[in-house]
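What follows is one chain in structure tokens, specifically the form predicted on its own.
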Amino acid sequence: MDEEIEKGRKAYLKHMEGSVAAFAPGRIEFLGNHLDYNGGMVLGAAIDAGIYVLASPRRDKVLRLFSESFEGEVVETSLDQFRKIEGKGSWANYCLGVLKAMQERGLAPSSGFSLTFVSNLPVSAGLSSSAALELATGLALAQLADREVGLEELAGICREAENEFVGMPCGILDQASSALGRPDHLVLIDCRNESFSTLPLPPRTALWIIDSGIKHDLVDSHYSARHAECGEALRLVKEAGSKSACLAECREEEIDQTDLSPNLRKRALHVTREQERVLTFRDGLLSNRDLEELGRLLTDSHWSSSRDFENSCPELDFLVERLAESDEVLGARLTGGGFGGAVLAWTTSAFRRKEAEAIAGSYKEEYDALPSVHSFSPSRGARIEDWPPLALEKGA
């Protein structure tokens, strides 16, 4: 029997010869809602959940992509003739977009490949499974092509893929947070200059996500409309004499002095005030400011998103209101693009799952749906994984 197991093990390793693996985490948008494409500074964190990919080379030009998170669906196309997929299987566009961008830079493999994705990341919860999918793909393809690519460069490649191939006009928050995370740190991203640094989170605090279960497809939602509104507001503010290069740099008095429609004014005020909240939080961390004072910035962010940027919904507002009733919640806000998804709670370490689940229970009483509760730790960013697995190498 042992001989047969060993034969099977050797056959398996031969079959998987040349295979590589990578992992990319999801991310939490900690503070800075819709600032990334407005040239602002934002705070994110990589989390300890994400997407793992196993990549195997092929001798033909076939591309085969499989994800257990998308109803066991297989997508097949050709290395030389792939194009954007519409409808069923469109999740693969995030991978194909990365492939196209890497081909243009000479970083992609010249033969076909198979990619198999496994995830423990909640989908459509505002944790950016799309950026994790892109980064894991990019690291795997670079290995298959025997090329090296830095994480900052890869974050830019993945952002380009999402902008130009998928058609999502996002900034670099998602990709940079997922790529450059560090344990127990926030990632500070200057989206205008695409420069990055990290800030340690105060000890004895925790991050919780309560997922409303309301799915959001940002490509087909109001996200693009908000992007256009911000662009129009900036155009009008600059026509009125502002020298600001981006909306996040505009001063509130510049907005007040510009003839904007009520909606454009609200969008612009959210952006400039949100930028001030991010800078205040950054400076507060560095000067050890009171945590409750810092936490209020997150809650203020949520109500600005809800009332001025109008990318919240009654369900998310309900969760923020209930979380604010807890003495152990420092601050709470929607996280991600909005229009559904999840709420982030920044808490003391004394906040317990039992309390989070009680809030979820009150949500169920109100909306007849039970949200999921997750606790995450700020963690290491995207990385290459070893293949074959260590247990197989040792003959286990």
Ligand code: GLA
Given for the second form:
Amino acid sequence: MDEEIEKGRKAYLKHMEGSVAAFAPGRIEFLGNHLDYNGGMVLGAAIDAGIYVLASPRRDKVLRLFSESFEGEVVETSLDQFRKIEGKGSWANYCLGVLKAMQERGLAPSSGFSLTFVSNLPVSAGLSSSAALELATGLALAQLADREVGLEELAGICREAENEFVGMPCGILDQASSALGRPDHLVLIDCRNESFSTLPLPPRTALWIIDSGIKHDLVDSHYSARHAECGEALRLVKEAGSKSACLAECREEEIDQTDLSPNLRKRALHVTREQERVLTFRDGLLSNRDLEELGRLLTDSHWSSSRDFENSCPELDFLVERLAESDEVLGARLTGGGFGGAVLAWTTSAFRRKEAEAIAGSYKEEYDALPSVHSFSPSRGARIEDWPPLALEKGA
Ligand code: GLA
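Switching conditions: you have the form predicted on its own, so give me the form predicted in complex with the ligand.
All chains and molecules follow, beginning with the one already shown.
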């Protein structure tokens, strides 16, 4: 029997020859809400959960994409004729968009391939499974094409894929955090210059995600509406004489001096004040400022999102209020695009799951639905993985 297994293992490895693998993590938006596409500085973190991809080359032009985690359907198309998928199977657009952007740069394989994805990211919890899918795909395709691509460049390619192929006008926060994460560090992203660095997260603190599970159908269109409002506010502020290149750079006086509608004024004030908070946080971290003071910036960020950017909802506000009552919570805020989704709590390491679950329980009493609770560690960003996995190679 052992001999048969050994034969099978060898045959399998031969059949899978040329296969490669990669992993890309989910991300947490730590601070800097809706600043990325406004040219601001934002703080993100890659987490210890994400998407693993196994990629095998084919001799024909067929593209075969599969994941049990996304609809459990095989998406099949071809290298010469793929286009954006509507409806079922549309998760594959993140991969096809990356393929297209890589083709344009001569970084994509010239024959077909199969991609199989495995994910341990909680679904729709605002942890950007889309960026993880894009980056894992990008690393796999570059290997199949025998090309090298740096992670900063790849983050830009993946953002382009999402903007142009998928049609979501996001900034670079998700892709850069997933690409450039480092254990126990935050990724500081200067979105205007697309320059990246990392900052150590203070020891004995922890990151918790409480996911409300609320997903509004209109999230994408609400997001695009905010994107457009910010663009319009910038246009008017510039028309009134500001020399700022982007909204995050505008000063509050410039906004005050511009004739803006009440809504545009609130959006612009959120952006400029949020930018101040990120810079204060960064400087405070570097000068060892009191953690409670730093944490307060996160909670202030939430109320600015809620009142001025208006991308929160009563359920997220409820969670932030409850979390802020705990002595061990340094700060709490909605994380990601908003309009539902998840809340981040930055806590001391004395904060316990029991306490997080009690808050989830009080939410259930109020809203009759139980949010899910997760804790994550800031982790290493996207990377090539070994293929074959050690166990297969050794025949373990
Ligand atoms: C989503 C987008 C990001 C960013 C955040 C809000 O996660 O994908 O680019 O704009 O929303 O800060």
